[in-house]
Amino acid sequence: MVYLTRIEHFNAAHKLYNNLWSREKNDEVFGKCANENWHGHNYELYVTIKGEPDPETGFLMDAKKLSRLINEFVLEKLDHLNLNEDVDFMKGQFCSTENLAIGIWNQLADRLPSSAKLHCIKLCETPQIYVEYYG
């Protein structure tokens, strides 16, 4: 089994806010992340696929094709946008990094060639905080 990881970057804004709670409770739980004027991150995205290399090319998947898939179905929908308001696959979701990683997985999992399977989405919100999702 071979694992191939493509690293991409995007910038996006969001707000952590539970509409069922008071402003005070949101501030207590989410702090500055509940700012009504939003806040942003410079995200780093690791997309790891797994499988066996093609005997004719030696590739698990052409890395350029993987990059195009990530760009078309993830980055174009996220980069420089508001996760709470602008991203179709995040509508009705709480815009935590955990839920965003799951959303990215769902955008990519069924679009890979049959020879490759999605192994992991690693999404870094800051240099100190990241989540990993394995489906």
Given for the second form:
Protein chains: 6
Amino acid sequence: MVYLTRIEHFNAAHKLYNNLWSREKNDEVFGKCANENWHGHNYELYVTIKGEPDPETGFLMDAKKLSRLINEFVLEKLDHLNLNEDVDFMKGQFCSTENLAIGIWNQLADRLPSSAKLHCIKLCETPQIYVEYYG
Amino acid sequence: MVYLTRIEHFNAAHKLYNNLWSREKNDEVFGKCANENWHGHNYELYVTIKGEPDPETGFLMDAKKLSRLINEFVLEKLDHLNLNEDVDFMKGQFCSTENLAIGIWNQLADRLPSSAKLHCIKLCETPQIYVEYYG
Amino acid sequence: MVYLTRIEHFNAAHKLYNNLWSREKNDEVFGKCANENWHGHNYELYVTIKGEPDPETGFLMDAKKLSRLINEFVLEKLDHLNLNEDVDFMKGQFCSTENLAIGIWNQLADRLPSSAKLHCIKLCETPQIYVEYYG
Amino acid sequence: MVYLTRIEHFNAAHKLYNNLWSREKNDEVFGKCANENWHGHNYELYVTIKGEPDPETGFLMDAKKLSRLINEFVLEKLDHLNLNEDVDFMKGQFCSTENLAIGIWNQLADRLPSSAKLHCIKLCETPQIYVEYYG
Amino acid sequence: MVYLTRIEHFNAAHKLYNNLWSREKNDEVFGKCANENWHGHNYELYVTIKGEPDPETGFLMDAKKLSRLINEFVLEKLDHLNLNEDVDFMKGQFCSTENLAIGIWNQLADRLPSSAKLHCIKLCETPQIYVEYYG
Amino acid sequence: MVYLTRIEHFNAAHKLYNNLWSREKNDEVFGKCANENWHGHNYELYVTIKGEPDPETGFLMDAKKLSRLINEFVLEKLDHLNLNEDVDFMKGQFCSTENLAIGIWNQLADRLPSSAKLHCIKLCETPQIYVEYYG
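Right, and the form predicted in complex with a further copy of the same chain of this protein, after the form predicted alone?
Everything in the complex follows now, all chains and molecules, and the chain you saw is the first one.
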């Protein structure tokens, strides 16, 4: 078994806000992250898959094909968009990095070829914070 | 003469949009960057000053004091905010990285101690794009 | 279960030295790292915790609160200090990166909120060497 | 148990090519990576070992000794060379990153001191692709 | 005047070899870099242009258009290729990083729009070596 | 004219302390950096030289020879040492990054071959602070 990771990049706006709470409570809990006019990030996304290398190619999976899958089912839905407003698979959820990593996992887990399994989604929100989700 | 650089970080939302143009023309020129619901970035800001080291301390300027200046006059006005909506010194300007670098220069140039001069503002918008402004 | 990592930074002096050995044996085993006048490093510290995201916030734990815990119980005891001389929780131990990572684990493991568990301490001593400890 | 990682660097040429296939099929499957005149990479190699720190030194293993092992059994056989043509332990194998990581594991697994075990080979081929192998 | 930098990436094989010299002299001067079976690198390319921001867009130049120019006139001629064998604009020249940076300058200098001028080509060959050329 | 940069790394201990001042004044001016038991850093050193590429090699200067010069005249005098106590060329000077960059310049400026001139010493003390000196 080997693990192959492809790193991709996207930019997005979001805010942290619980609609069931008052503005004051949101400010108290989320601080600057609750700014009503949004803020945003450059996100680094690490997608790790696992399986056996194909004896005819030496590849677990062609990294360019993995990149195309990530582009089609993740980046086109997130890049240069607003995570709270524009993203179908995040509707009704808080846009924390934790929930976004889980959402990305759900976008990809059933779309890999049968020879590979999704192992980990790692999502870096700032140079000091990242989240990992293993399903 | 030595040059001292302090690196700081902020996150913000913005969009690229010319109000004198139609939505169609904005989409044509700015593409995804014109998304009406905003997008955002992690910005890396490099502030470089120049001058002679003080013979009593060996410092051109105490880097912690430089950091406090940048925090007070730049980061508190930009971090976790919306560059188009929330920033006094960007009012009426396009929020391109070029203009934002010039705006940051103008915030800092007259606030350094007399022994140091502002030399360069370098602003990284994504891992692939940065702008430098020398006044 | 999700994993959240917060990255922090500190600088410190240390030397590698076994007091039960002669100067010659220390030089032979530890080489330049045994320099009696000390040397030092910029350490990058990765603290990873695990648990379920809170349904009201989407957070496993507020990263700013995690940062404050790390600052209070780790960084204030290490930053700009001498690991052999100044650090209560390293008294009587060799200041190897391995032991320092274990020491940092012990500082934090019992101080997390009940909804989160410490998963890993990763400590980078140079751009070429790091240690991980999982308890 | 602690984990110690040493990071090393090498440069090499290679191509992706299956000799049992036609040139056309190779171009179709491997694209630009099948260029008959080769291409190349800067590889970043992470070697992670695990075990208990030695009570006399605080070391799982002296990182300089680990570096010498990696240099002797891996880097001298790969650095500034052609992975398809010049490397004894890759003879008869496709030079995918997956297979190269497995080959490097096999070079090192039996050469560590008894107090340490090889845990992971991580091999970064480009800033966007890496492979991990755990034996 | 502002400066805008776009960073791109390519991989290539090369060797350092003077055809007027013997194999022995090449080995003596270039060492491992003269390996007859080639070696290779991941190159990071920084293209910096200078000029005034356009008052209608805030852009010195649309970074996506700059990226397309670099792709068409530089990356398509270098990426996943052999610098000594496959690159028209390097024919008859030594494939040092110095000469490659000058060659890339010559590919781009006359292809920028009139509102921008090429300022610098920075080419990183390894994490420890880079070259800059200002025309 | 081309510019070639070689990046090297060293670790050292130091403190910021003016012997003509009281302990209180040193603490007030230098804060944690004045700790009497020292602290330390991983320094990244960028040495940039300028000149014409040699027509026989394509090199401004062989980067390995530049590296050997830096090792002999700079790194052997700084690495794993105490900047205040152990370094001949810093005797009697404050160990600020500014002064250390100037000291490194003086070590190298007259030791380059006649075909190259020293252009810049860039010294990174932490991930947030660096100094440049151009002679």
